Structure formats: C-alpha cells, structure tokens
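Consider the single chain below, provided in structure tokens and representing the form predicted alone.
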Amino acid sequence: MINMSHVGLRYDGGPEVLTDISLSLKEGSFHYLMGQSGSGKTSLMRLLHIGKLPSRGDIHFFNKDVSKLSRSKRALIRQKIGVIFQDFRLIPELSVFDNIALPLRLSGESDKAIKTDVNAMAEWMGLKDHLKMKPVFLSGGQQQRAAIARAVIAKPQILLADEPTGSLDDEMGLKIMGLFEELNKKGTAIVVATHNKNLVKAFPHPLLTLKSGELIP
C-alpha cells in the first residue's frame, strides 16, 4: 500500500529532519511508530498521509509515484486514508454528526446511509446526545473520540493515528484498540504512533522506532 524507498524530509531548506528512510506497510500489516520528542514521528505521519511530500527518495502509495501526481490525484489517494491527529483537527463550524460524516459525503454515500452510519458510530463512542453540539463545547476526550469516529467510519484501507488514546481514558483506550484490531483483520494497514509502552504489550504489533530522523532496528 505504501512504499518508501531512501526518503528524505526538509523544511524550507533547514537540515534534514528525516533522513534515508525506507518501509513498506502492506495490507493487513499493523505496527507502532515510536520514538522520543523531536525524533521525527510527526513528519513521518505527514508523509504517510500526503501532508508533506518528499525532500528525497520516492513514496509510492498503491503502486503510483505520490510526486508525480497532480493535486487532485493526491487528493483521490487521501480518501483511502483515515487519520487521527493529534490536535484532533475537527471543523469547528460543522456539529459532530457532519464532522464524523464528512468521509462517507466525499465517497458519494447516500444522505440515508451516512445518518444511519453515523447514529452507529456516534452511539458505540458514547456521543449519542452530543451530535447536534460543535466541536468547542465537547471535552478532550469526546473529541478524540470524535475524530477517531471520522477516520475509521468509512473503513480506511489505511488508517493512521498519532497518539489516539491520549485523552481516553483507560475502558475506552482499550476499546478503541479493539476496534483497530478489527479493521486490521478486515485488511486495513495500521500505524500508531504512541509512547504508551503498556498499549504495545495489550497489543503487540511490530515497532518502527525513529531515532534522529532515522529509522533503528
């Protein structure tokens, strides 16, 4: 699903903040991405859903050069991908219900389908009653939740989250992981980005560990 192959990553000419990384994440694969403060993680994510392209090397996403696309092609891939940022990155003017439908109105699902998907979701995560509120009058955690709602509800063939259980609390935490591991099996690709070591025992996946820009062994 993603190829990269001795990628390099600058911002406006400073040095390099990821250097000569290369990974393949195929479908159904599932792994962590860790690594300390400032050790790149957030500008690997970048590069993983065609926020930033590459300074160097190529990334090709379903076999086609992310580089060589028009804006709108990347655009097309884009959709294929859930994310879950950090900062939640929730439309603050849209209520919670068109924040979470937003991925089914852009495949073009049915005004039906998307209120009886969303309904689902928003009861699973617990924000039932709080689908006609914005963003700015949920909690952290709802909306985290809300954001996670949004990234999984069209089921992603590749579903990236940077550090998703961070305003959860532990019940949910774990139910959230359930609900990765169940879209992994279905053959969504999964990386998560977390520095919560008792996650990666619950549920152990294979690491990819950043150090200075560089992926370890």
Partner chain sequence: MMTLSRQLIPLSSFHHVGLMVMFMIFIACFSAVGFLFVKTITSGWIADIDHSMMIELPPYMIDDETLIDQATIDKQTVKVMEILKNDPVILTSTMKTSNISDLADFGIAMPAFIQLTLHPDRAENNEDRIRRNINRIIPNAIVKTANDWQRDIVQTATYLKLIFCGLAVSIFFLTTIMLSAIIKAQLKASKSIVELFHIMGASPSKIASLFQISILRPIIWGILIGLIIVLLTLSHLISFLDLGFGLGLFYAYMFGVSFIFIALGIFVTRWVVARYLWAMP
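Same protein, different condition: the form predicted alone was shown, now please give the form predicted together with its partner chain.
Left out here are the partners and the other molecules; the chain alone remains.
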C-alpha cells in the first residue's frame, strides 16, 4: 500500500529530520513506531498521510509516486487514511458528535447513517453521554477517545495512530488496541507510534525504531 525508498525530510530548508528511510506497509500489516522524543515519529507519520512531501527519495501510495500525483488524486488517497493526531486536533467549535461525524460528512453519508454509526461508536468508546458537549469540556482521555473514534469511523484502509494511548488508563488502552487488532484482521494496515512497552508486549507486532531520524534495523 505504501512504499518508501531512501526518503529524506527537512522542514523549511532546516536540517534533515528524517534520513534515508525505506519501508513498506502492506495490506493487513501492523507496525509499532518507536523512538525517543524528537526522533522523528510524528514527522514520519506526516509523510505517511501526505501532510508533507519528501524532500528526497520517493513514496509510492498504491503504486503511484505521490510527488507526481495531482492534488485531487492525493486527496483521494488521504480519504483512505485515518489519522489519530498526537494533539487530537478536535475542532473546538463542533460538538463531540459532529467531530466524530466529520469523515462521514465529508464523504457525503446520509444523516441517518451518520447518526447510527456515530452513536454505535460513541457507545463503544464510552462517550455516549458526552456527544453533545464541546471537546473542551472533556477530560484528556475522553478527547483522545473522540479523536480515535473520528479516525476509525470511516473504516480507513490505513490507520496511523500517533501516541493513541498516551492519555488513557491501561484498561482503556488495551481496549483500544483490541479495536485496532480487529480492524487489522479486516485488512487495515496500521502504524502505532508509542513509548508504551506494555502494549508491545501485550500485542506483539514488528517494530520500526527511529533514532535521530534514521530507521535502525
């Protein structure tokens, strides 16, 4: 699904924060992305959801070189990718319900289908009583669950999760990982950036380890 070869990334002509990255994400694959703070995990995620284009090397999405695609084609690829941001990025003006519903609204689902899906997802996430609230009135963990719900609700083919359990207690963390496992079994390629060694132990998967912007084997 995604192939990177000898990719480098720099921000605004600064130093390279990612150097010579080559990796391949296949359908149904599951990777952990590990590395110290500042090692480039979020930056790599940005390349994976086409939030940035590589400064060198090339990335193929579904066998197409992303740098050579038109903007509208890139938009189509992004629609197949669910992203859980480290900083959640919930829209403060929208209720939790509307935040979770965003991807469905963008893909033009009917109001009825949206209602059913969002309610079911909120039930599962334990957010049912908070659907009408604005995100600021939620705890950190509740916000994180809303962000996760938004990323998975449209059943993406690729799921990128940047520290998805950082604000969750162990029980909820394991529950979320269970959800990821379930999606993964249905074919979703998943990358989870995390510092949490317990998760890795509980759900073993191959590791991608970054050290100062380089993947170490």
